[in-house]
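The data below hold one chain only, encoded as structure tokens and taken in the form predicted alone.
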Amino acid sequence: AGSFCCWNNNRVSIPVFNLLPTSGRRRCCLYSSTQGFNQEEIRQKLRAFPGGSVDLLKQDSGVAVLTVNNPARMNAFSGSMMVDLEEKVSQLENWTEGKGLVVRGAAETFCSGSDLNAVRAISSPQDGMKMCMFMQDALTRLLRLPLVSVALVEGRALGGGAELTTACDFRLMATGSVIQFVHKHMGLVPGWGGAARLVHIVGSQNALKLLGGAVKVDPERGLDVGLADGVLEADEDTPGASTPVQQAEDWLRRYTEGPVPVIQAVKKVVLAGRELPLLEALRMEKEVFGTVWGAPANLQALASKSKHK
């Protein structure tokens, strides 16, 4: 579980979930100095990169919205984009009222990865590992969030959006949408690491096809593989009808209903049951039940006796 430790300031080695946003806690970061990784270096390079936005609301329902925005590139991250998204994890770390998030892409598309303009400039190899290296840690405090995220596919996810799609705990494809690995026709490999949580989403015999193969996969054969866990129906003509957006928000709220500690365990022990040994795990799991156990949620639900309602 190394790789998944970092160092507080007494120099003692946490088991990453110990650091779970939590207002005022310090997040614990992938890489270190050591291994060439200066956040602040990185960000003003990418920052030279300009153009779209990434896009943040945060709803009193305790559900966000996190929007890709720049349609003239059909969403493509540009440099200052990557900060920006990393930014904006920071602020969804420290919502204490968070309980879902929904990923989605301006304009009806979600988005074709990376700015071709973006990626020429930092062509290098030491300056795509730092890109490689921001993108996997601001991808995985993404997924590590304690809110129960989903993305929203419309139009398509090609490349570094189809690996943005990973960074979530579902997957909600439109009608017509297509998730696309298309790396290999770039003559790469997947960098922000869309490999290895493909791999947990799908098992490793579908990944090697969708990536091998940089598989066009739409809503049938996303729900195949088990890389779509829902489709959205198109509902234009019908008068007054939900938007996508507002139907991944019905979507989630199974999963988001309830008192926010209650939601926010939930997401921290599987997590942990995903992430670490089987008995680091464990014992996450009784700290996190800890917090829950007698807490207000847990005596209205003794009272009201709803256990089997």
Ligand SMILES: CCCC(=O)SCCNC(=O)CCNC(=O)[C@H](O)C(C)(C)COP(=O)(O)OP(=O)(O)OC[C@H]1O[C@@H](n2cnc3c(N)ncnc32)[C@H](O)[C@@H]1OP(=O)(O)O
The other form holds:
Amino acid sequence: AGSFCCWNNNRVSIPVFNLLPTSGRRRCCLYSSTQGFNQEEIRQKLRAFPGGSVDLLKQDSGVAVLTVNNPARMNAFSGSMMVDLEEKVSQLENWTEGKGLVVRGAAETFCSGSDLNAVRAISSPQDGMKMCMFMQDALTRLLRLPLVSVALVEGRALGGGAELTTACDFRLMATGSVIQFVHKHMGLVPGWGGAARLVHIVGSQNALKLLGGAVKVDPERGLDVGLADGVLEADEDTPGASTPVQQAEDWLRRYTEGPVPVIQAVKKVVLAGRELPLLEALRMEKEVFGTVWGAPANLQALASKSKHK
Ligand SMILES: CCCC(=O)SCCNC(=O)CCNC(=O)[C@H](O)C(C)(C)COP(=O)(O)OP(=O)(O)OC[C@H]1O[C@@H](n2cnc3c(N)ncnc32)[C@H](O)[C@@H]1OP(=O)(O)O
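Pass me the form predicted together with this ligand as well; I've looked at the form predicted alone already.
Once more the chain from above appears, this time first in line as the rest of the complex follows.
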């Protein structure tokens, strides 16, 4: 049962760690030392570029809020924020009571990508690749959490910020917000796993258009191409109106309402279907099914003779 998912000798072994029941979960590293991935060394390098933070609020409701917090730089990711993000993902991997996650930016904007000051300082290809592996690992683990996650996009999500939105299960765009993969304008392509995930979300044709044209995706276009799953209307005039975070939590509730083991199981079977070849996905589905069949929520539903009208 102690399987994990390093890419060894160009062979991808089964990424099952996060699909296991919580007690058997092991943290996954996407890359190993054979690919030049030394997480501690990269952490130390990244910490040399401080500023801002990534903050985690775990709530009794089972829904956590992860905030990218560097408003002086439009929530750009400094090096220390990348380390913060990875640590917060680790905490969420061990959150046995969790069901949902809202990912947002501070001060009404999402994230303007990597901090260009840090980018200039680590512009060698070797350092760039190390940062890329570190962020791919953190964001892959973010998407693989057994929580249903939504990116709440206010203001701008640019470059790596756009990539971060794709590491969530859903994207909610506030009125006036923009998601833009500006990489081409920076002489880059996505490196935090954003291209691979974008293809899964919108298909290769739309992904080519969005990346190749560095298209500004507003909420209407987001819904049209399938990048956005909903739009939040601004409601500043109504006294006591709910905040965008509350609106996002309300939106998410349809997927997070119910017992923790069932919600986590739903995410796990979908993840298996998304990431594994069919036979392995079916096997994983069987494993997860075994954790809910005859479990308290199932027995309770049977006893109450519930009807689905
Ligand atoms: C694999 C990852 C690839 C990447 O993420 S590459 C980075 C992609 N992102 C960018 O190129 C964003 C560059 N920034 C911009 O386009 C604009 O600043 C932006 C976000 C549209 C906001 O424009 P405005 O509303 O006019 O505000 P502004 O330009 O005065 O910005 C306010 C302060 O924030 C700073 N800022 C914004 N984005 C940053 C970034 N990514 N890295 C470092 N600093 C950044 C900006 O320099 C300004 O600071 P200051 O007030 O001049 O000290």
